[in-house]
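As structure tokens, one chain now follows by itself in the form predicted alone.
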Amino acid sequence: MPENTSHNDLTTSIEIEFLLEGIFRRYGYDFRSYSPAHIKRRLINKMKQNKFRSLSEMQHHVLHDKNFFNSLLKDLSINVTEMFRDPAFYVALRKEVIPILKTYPFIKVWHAGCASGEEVYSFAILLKEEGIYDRTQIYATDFNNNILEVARKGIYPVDRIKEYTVNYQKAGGKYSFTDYYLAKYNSAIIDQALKKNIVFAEHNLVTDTVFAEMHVIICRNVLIYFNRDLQNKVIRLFNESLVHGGFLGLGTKETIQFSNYNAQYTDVNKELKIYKKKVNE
């Protein structure tokens, strides 16, 4: 039995390798350096849902059926997000980052891997309450254009508003969260005024180039799905996109500590993974 189990694991690993290589060559999406456990779990689930006998059988449909690939792309995307996720992160931004941003005549922010946009709008609200939204340009990017469409529309299930309101209050919100959305039927529609300085764009962290001269880059809970080499590659991308003195915000389980660029940053908030690029580099 152990030998058979090992054989099956090896076969599965080979099938995954071939499938990811095929996706990269056929569609240009590169998942080859994603966390193996994350990728395997998502692919196996997709295979079982569609009653394929093997990943090799599923590969045929992935490569020959664009609609099926698009549905798989949704499964491989990392779309777990919410308004004011990890409220302490926003409290730290208010106290330790915003005062410095207020000294700038114009501010450029990059939300990388923005998924369905909840955290982008959260930061927009924070900037608005601190009086600097009107001189800020936010670039919100993700590799999945389908999920970007959700972000552009800014329409979310109304049953999540209670949770979002609690997060907003814990994040140091200064007003009423109801000021920022319109409830209609079973949806909450984000205030259009929050969208005016946000550009949503397709961008692949694995294969695309820098967003130059950014003062703030926020990429939370994306790197945890990448292997160490890809993490280092993406942090290099962020480093080349940030101005000296710019800020980088990662997820609580992520770090630049083991990257090649750690020495170029100081900790703004070590626990909440907010870093500042050194000015004298």
Contents of the next structure:
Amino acid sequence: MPENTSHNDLTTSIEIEFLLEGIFRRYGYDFRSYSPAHIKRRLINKMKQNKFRSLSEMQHHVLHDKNFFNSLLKDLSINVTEMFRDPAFYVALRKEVIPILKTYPFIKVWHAGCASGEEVYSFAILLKEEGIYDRTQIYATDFNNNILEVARKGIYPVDRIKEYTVNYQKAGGKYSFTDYYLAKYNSAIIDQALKKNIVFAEHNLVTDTVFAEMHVIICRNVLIYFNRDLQNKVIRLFNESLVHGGFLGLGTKETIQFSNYNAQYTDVNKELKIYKKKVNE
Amino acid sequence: MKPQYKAVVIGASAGGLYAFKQIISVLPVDFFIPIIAVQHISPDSENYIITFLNNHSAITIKEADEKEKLKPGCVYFSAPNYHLLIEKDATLSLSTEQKVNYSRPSIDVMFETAADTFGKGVIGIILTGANQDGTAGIRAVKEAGGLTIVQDPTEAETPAMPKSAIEASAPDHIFSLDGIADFLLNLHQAHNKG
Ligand SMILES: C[S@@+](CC[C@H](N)C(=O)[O-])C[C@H]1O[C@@H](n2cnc3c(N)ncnc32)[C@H](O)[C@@H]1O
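Switch from the form predicted alone to the form predicted together with its partner chain and print that structure.
Let's see the whole complex now, leading with the same chain.
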């Protein structure tokens, strides 16, 4: 029976609502406050790939088949990342954040939404080159355990190395990028020494709690997937996890400007979204 | 009943800078509906097109920010290295998901969400370019009942993209750049007369 488009539209939005509710209650992952257009796109793609006729039909598989849910989680989480993405961000960290970190006896860093870890190793390289890696503890978290496994291994396709080498140089790298990986067959294996002070752990920004007393929090290209309310909630989590005078680095298209915490921060670099939490007033 | 347009979406690749200029520079400062544009661009570009077009246009041109509310009298250009999506509440979202048609931003991604949001209230326009991005997008606009326009490939700096769009969607109009500009101006004037 042919249905008109507004009918279809309504049906689809009901199906999405039910599916997200089901995922939350069954698996604990809460996508209900993510950007709707993004979620819809991912769900419809998944439905088409698997030749389901409707999201309702897919819902059955999502709720009954954990493996299928895991593959959907992968689709919903967008793990796309790279080493030294936005090289200017790292140049700014080097110039404006590292000199202050150098005055600390011990440094705690949190990478939230670290995906497959490239960003974490990039920052580790920077800390190493600046001579403060050995007194830094890095917590790298993501809500997707499968992608964390990739991050822990630190083995990346060798065909991306060219691009990463260019990024490294643009990011102000002091030595040769080849110092930091071992090329083997089709893989680039991250230098073991870079892993020494990194702990990878599962953490969901929507449903889990604070990480205490961080000096630096880096969370890039995660907030863009959240609606304004959820962004505000997550920025609050960062605010509570950060020491006074601590640094927050977001993605170039993200901002704390519209959150309730804006007044508690100063811009370290406005363009590159590096903020400093004000010292207690 | 005459259609109630709510937004214009435009996509271009190679040759887009000057094609956009010819259209955008003639639009009035208070153009009656928002315009959302995707221009293929290298990931670490400074998005020079925005400065360039602002220097040549009355209407405001800006880089799209996430969760930003669409307003008339403004052209929103996608940011380098991010996909641009349009939400049902007429706000913008960004995403770093995989490239689509080797492109991020992808015209298809933006057009498909525009079709979903505005339905028959969207005008989709494909300009010059060297690849197939935008083809699925313009088809989605058409299927949603929107109006489709493609730049005349014989005039385009790079014809592959408009050609592909025409083959796939049989657009409502095939216009030169001046023809597209006139068409939008006429809509604006008709709208103002009420
Ligand atoms: C686009 S990647 C960003 C990777 C890296 N930070 C970068 O900018 O290149 C987004 C990551 O956020 C993670 N993510 C999404 N929602 C999350 C949540 N609620 N809690 C923790 N991580 C989340 C995804 O699994 C994904 O790995």
